[in-house]
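Next up: a single chain in structure tokens, the form predicted alone.
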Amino acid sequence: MMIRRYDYGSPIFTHAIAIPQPVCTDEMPRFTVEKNGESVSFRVQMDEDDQIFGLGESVRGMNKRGHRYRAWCSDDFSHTEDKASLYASHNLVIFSGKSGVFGLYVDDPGAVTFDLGYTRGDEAVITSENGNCSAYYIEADSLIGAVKEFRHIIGRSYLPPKWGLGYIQSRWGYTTEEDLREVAKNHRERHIPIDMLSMDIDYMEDFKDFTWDAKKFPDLKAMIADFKADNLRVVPIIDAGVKLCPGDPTYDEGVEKGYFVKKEDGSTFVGAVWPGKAVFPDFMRDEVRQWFGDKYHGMLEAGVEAFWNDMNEPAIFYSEEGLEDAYAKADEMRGKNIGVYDYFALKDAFTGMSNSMADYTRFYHDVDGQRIRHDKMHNLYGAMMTKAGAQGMKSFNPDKRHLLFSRASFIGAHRDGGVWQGDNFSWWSHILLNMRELAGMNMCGFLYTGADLGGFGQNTTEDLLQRWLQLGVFTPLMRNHAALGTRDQEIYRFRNWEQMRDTLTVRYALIPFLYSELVKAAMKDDMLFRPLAFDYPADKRACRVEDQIMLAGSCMLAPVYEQNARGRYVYLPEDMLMIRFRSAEDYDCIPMTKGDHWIDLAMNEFPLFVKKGQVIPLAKGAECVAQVDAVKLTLLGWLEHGTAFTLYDDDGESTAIDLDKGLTLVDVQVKDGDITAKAEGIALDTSRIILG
């Protein structure tokens, strides 16, 4: 195991690394370096079997072989297998096959391009598009070797409160108190889990951030208590556009303190978001995270928890530049006879405003004294408005958890909070995309993590949402979201709305177990999802599967993904216990032998398949978080001999986590066809293992 650190050019700190590496003045192994003129080049042969894991939210597959990516933080929520950029840069590649196992690390908060067997077949080649940055080579004897020694470098993942792993319902186009609170009636008097509500741009007075419409939102104070004595949380967006209006607080204080990105000539860089004109805070710098993170505290002083930060790569619709520069094509056009290569110009005048390149390099960041044009550093703004947010809350109250979840990131704020994964659509295609980001993520060091279910974008289907929360019963963050103009998607919505309160109730029996993993994969730099090639590793099949996953090392999920399936194909590495779950009080335990399957699932069934020697323990439903019952267990598995696994608990809050006062012993014994368990503050029940 071993990792070195080599630097070119001159790279700009990002908060990436918590432990910091020594610089190698050697050649770097295996990677040839090139340089050419600003970027730098890291170029690597590979073998025709050879595997490329990491890159953390991107398209495509777990193996990221044979497609460019590029690290550009980016507001594009049509995520199509053509995109090489969304949202995220997570800039960690690790390469597996006859050579080994090895990876490398770009820390540079510029553009940086991973062709990964695109122009050449046998040729990866990462280029750091301004050449100023520190690359970190990585060599293990294992992939999930590689990733821990670069968890390790780059410090523990954030942990939300236990109550952060219940079920979110969100939607763009709740505008009123009403609209909350009839949500919630639906779902409490209809029996349907639930621990948080949503709060999109709709809450804000004229969009501006750290504000709420009084005459939608008469007394905020008293909803939030209305809702924590139901046991629901309230989440509230920010955006890091803060809009140009004068009597603002937020804008009015940032102005006087030049708080805010200014252009080369010294003014201030006016973009539009939500509110029309904006300004954007300069979170490069430690005093302005610290001024924008205090502004949390007047919601969280009003009861609110939790936030979602979102607009952060940051999106800018236009600028005023921008908007000049099309006008100025229309007038040119106009009168014309517009062909078609001068519609196309017209055309693109418009619609190239949206996040242009042009707007990035108009504005600069104060680093340490150092003025940095934004370019430079793009991929890092979402990531310290993250690190804003979270001390914030930290400040607030440094004895508690906070719950932060972001859209933009790079790697860093992983320590700081969790990552949707962006902007989706009301594809099918998008159900394989969220659980094939869940490995990537992991690699990256964001355990909490998950998709809009149901999708954000269009219209969903029924039986699309049902499949979809089928997933979402496994990932930590569990959110139903919807776009502003699409179809009410709220699970009651549906005429089986019985069978998806159904599918969350195996999530909440699930929650000692997840909670127990999550906690013990941050505290371990350990990864809740992997690719079956890190477990198999010598079975060559196993590598090559795309549309299964291994969670917690002793499950494998295989979700439904296609319209209209009633089961699906699936290949056992090893032999395995398939539960197939209709509700946390219904499901089947069927011992199954190594090889390939057809499963029947109907839609209300879902499976989890458990490693034979391994067993997983399950709660009764409960319809929030704090009702959850963690000492009556049933433990579910397929056993020939005695076993032993560790389940961690603890307040759920607090940020003093410690696994070995946390830790319980639960200790599985088979003799003469009897079996027994004990842990130390536990009922087991143990009616449900079967016997080999």
The other form holds:
2 protein chains.
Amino acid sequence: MMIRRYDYGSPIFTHAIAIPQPVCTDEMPRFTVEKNGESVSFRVQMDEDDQIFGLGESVRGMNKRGHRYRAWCSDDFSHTEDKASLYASHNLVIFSGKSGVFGLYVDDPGAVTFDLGYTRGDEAVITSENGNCSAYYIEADSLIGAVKEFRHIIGRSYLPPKWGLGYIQSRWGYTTEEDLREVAKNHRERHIPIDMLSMDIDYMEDFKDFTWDAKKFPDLKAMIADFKADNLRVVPIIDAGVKLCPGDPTYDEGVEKGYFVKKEDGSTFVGAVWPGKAVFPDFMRDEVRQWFGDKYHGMLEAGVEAFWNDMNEPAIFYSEEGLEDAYAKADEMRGKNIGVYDYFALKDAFTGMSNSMADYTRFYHDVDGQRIRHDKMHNLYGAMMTKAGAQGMKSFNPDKRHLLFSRASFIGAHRDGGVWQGDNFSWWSHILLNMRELAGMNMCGFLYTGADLGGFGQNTTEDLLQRWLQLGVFTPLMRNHAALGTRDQEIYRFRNWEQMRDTLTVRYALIPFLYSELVKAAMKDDMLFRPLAFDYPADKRACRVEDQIMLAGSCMLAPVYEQNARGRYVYLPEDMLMIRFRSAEDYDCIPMTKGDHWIDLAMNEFPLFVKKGQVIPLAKGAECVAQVDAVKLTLLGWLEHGTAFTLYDDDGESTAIDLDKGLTLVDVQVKDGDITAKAEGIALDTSRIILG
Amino acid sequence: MMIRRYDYGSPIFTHAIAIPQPVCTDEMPRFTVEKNGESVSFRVQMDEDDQIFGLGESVRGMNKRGHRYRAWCSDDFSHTEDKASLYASHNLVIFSGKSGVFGLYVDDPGAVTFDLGYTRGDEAVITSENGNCSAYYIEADSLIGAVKEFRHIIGRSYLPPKWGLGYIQSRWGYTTEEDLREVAKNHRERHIPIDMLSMDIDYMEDFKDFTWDAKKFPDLKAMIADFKADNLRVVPIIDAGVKLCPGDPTYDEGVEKGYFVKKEDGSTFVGAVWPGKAVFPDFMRDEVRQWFGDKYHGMLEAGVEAFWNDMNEPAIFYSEEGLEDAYAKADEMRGKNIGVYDYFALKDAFTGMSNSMADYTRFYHDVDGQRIRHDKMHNLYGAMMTKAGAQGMKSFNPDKRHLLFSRASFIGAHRDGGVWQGDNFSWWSHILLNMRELAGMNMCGFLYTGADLGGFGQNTTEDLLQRWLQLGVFTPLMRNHAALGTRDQEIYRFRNWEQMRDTLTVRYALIPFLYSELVKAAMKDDMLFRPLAFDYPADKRACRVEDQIMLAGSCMLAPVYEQNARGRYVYLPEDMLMIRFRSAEDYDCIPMTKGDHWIDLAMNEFPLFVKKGQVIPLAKGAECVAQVDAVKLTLLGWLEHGTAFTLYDDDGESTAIDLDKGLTLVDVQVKDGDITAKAEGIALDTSRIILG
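Can you now output the form predicted together with a further copy of the same chain? The one shown was the form predicted alone.
Below, the chain from earlier opens the complete complex, with every other chain and molecule after it.
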């Protein structure tokens, strides 16, 4: 077990590493280091069956081999399998195979490419394009060992309050207080569990950060209080770009203090986002983060307890300069009989101006008095906005955990907040992507994560939403979110809403278990979700499973992700109990032996597999987290002998988390065919445990 | 068994139906017919487990339930699962479930939507948007019965010459004679089997139809003759749009004769495609098809024997009118501080002008003296271009089968040529799409079909190409094709090219079998590829299999379509022999029992399943179709008793196909553990047959 740091060029401090490592000057093991102009590359040969894990939020399999990725935080909603970049940059890769387990973390906030068997199937080449980076070589006895080692040096993962595990209903398009109240009512009336309503850009006044439209929300404070009384919280969005709007305090203060990023000539950079022309806080600076974080206090004072940070790659729809270039192109073409290549160039001038490299090279950050061009540290921007928000929330309420999740991220931000998996689509393939990203993101420290259930872009269908919720039941961040212009996708909109409600009851019944496992994973630098390769490294079949995932130490998930399917194949690397859920009260417990199985799963059924010899606790369903009864639990499992596990619980919100204090031992004894279980302060029902 | 025709509005004659049916005046069975303004809808309730098949070339599963499709031939390369429309319009749906098997074919060349359990999960609504259509209600005892009944009235499917089953190497970017010779040489030198080189737009002079660039191809005739001597044929592309180019004979003749589509004011419609400004032959007119078809003669005289028709949805990148509107939008926005919604509108003005409804409503067709606006019969345009090409090739060489395949299609075109599955991407998910579309297209009569192996757009990888070729081995049209700007994807470019070559040897060894089954399928209105639901309707599991497909009457395919996989699950609806191919000479024969199996498949291995009790013939590998030895065959199968099958063969090119004459009975006898097999004129090796 070791981590060795090697520096190249002039590394930029990223906050990723929490425990600084000494710089090594010997040769990096295994990798050939090559310098080409500015860039520095790390090359390694691979055996035919070697696998690669990591890269957090990224497309394709959990085994990342066979594609070329590029760390470059991108506002790109079309997560097709060709994409090199999504919203996040998580520069960790871990190799596993014939010659053992080793990994590389490239701490570089600029672009880093990962050619993982793309150019040559038998070779991986990782390149820091600017050549300024700290590269951490990792070696371990196991995949999970490598992850824990890495997670140790990047510091403890963010933990949300317990109510952060509640179901969130969201939509770009909830415009008024009435909209929110209507959504809340429709859930509560039907007893569809829910804890939060998230508010997209519609709530703001002209898309100005830290404002709300007083016409649409005449008494925000009262609304929030009403919701709170009903165990509901609102989660407003905060965008990275600040509207260019003299008179708006955020804008005015930022201008006055010189807090917005500037161009080479010292003038403020202007790019357009939702508010039209906007300016961008230089989150790389301590004092700017402090200031921006403090801006959250206004809404916190109104009773808001949770936020999501968006558009923080940063997304830039266009700049004046980009627009001028496009107009110039149009002038050039006008009146000419333009051929298709000219026409494509014209079209590209108008489409290519969004999130363009031209804009990302137009402005600069101040880093400890040094001026660094944005593109050299682009991938850090969102993470630093998250840090700002986290600081602001912490300073407002130092003793309580804050709820915050972000779109863009960089390793380091895993200490400050959660991450949702960005603007996905209502595609069946995105159920699987959702699941696979859980594993990658857990490796990189992001535990509070999940995808937009039902899909953000495009139109959902009732079967898609139903199957997706069946995975969402297990993801710490559980949000149904959809884009403006797409089909309504609140559960109650659909013919089969009762089945979906029943699915949600399972989520709430699992909260004592999920909360316990989430906290333990964070405190122990562990993963909540692991590829099977991590738990069964000697099992060749298990190592290549891409549509199942381990949950905590005891369970395995195998979601249905195919339209019109009524079941699926599942590979059990050991004997397991299948709990086939229909609701928190209605489920089958079926012992299954190690090996391959087809399992029937009606539209309203979904499985959770529990390793033989282990038990998990299930509460009764509830309509909000606060009402989950964590002291009356049913144990589910398949046992030959006694077993035991620890269950963590606490007040759900204090920042002082003490594992030793919060853990309760659940002791299950089997004697002469009788099962008894004991845990201090918890009433346990063992009647569903299967012996054999 | 019955087909009943119902007419609504003023149906436009589409050539789809080859055997005219009488018009019924009673109520259509099962469907509720609703008129709303212009449109006419057909509504039917569905049971929870009912399935829907059909729709030919379209996204998602073979079971089409759960999505909203729209028949609208579209030049859209991004075949994501949300897409309602691809290049073709194949308006057949067949329902199968509790209340039996029935279907609907909407013979309407305008837009038709198929809401198949999208708006409501338990309801299908099919809508002719213009309300002018003949709707054919189909009822049958079985899915295959419904297909055969429908296929009977739409007429016999196109059959290519036998060499059309050869491997085609293609690329947008083979610019010169040297390029083609180089590609040919690289295949032949390495003994990679190949029969054709297809030529994309690069070969033309300024993208003018029926020209070739004399600088790049100084002696086309000699080149073609050289290739022919090496058993290679070239397949030039023909585009629908004719360059607006006074002096070019195609343009001049068309203008003189008034053959191009016109706007309302009688002026010729001008839209831009590859050549820049272009005009569009009115393929709806007999005399225009005759004229355009005759234009193929020039290249046929130079020795060309095969063509592909492209851009015939028709694709229109922009029109002058569309461009002016976009410029006007730019003028309107210029200088203003535009908000994001304005900005989106500006961007849309430039991106939305391609294949726009605005352009499709700008021009008209002459149909029997009647002027019909293009959008009312849009979906017929490509089919009529195919008809033109087919007529031209037939008139040049009436006794020989022609090789022609098209991008856009409508039912009816299945009699005139093949169809490739359009501009797909180098995505793993497109292997599966490729397979599923085979089934849908076969239902609609298109037998000579296949997808661009390795993927057209985006960059391929060696593993993707390898796995895709393993499916392509079985598709009648077998072409490796890639777009300009993407990675080179000829087999010989890759480290593991020898494995891919070995894969191709299996294709050639299977040609006697595939050719026989293709011809039989066409002559008997049968499908070459069928969903398992068609062959095992009583097997609930089989009915929902979406990643396996039946091939002919005896076989089943189960391709690997997952990156980094080393095997896959397969469901056997009955006992089958797995032939696990590595090459035509190297394969395992493994008897497997009915049920679920995991099968190991190394990167160079792929399975073909043969039903127990049946045998299939395998020739030796060959480097071109002409060299396939069809009279020395090895029989593969798993037998308890004797069996027999018929093998069709002929000269491979004459148009007079006589099943009775061409069929040879292969009689396999099993007696006392000995196997003997006889077939007139064929030497049979039975040593690989497994008894038991």
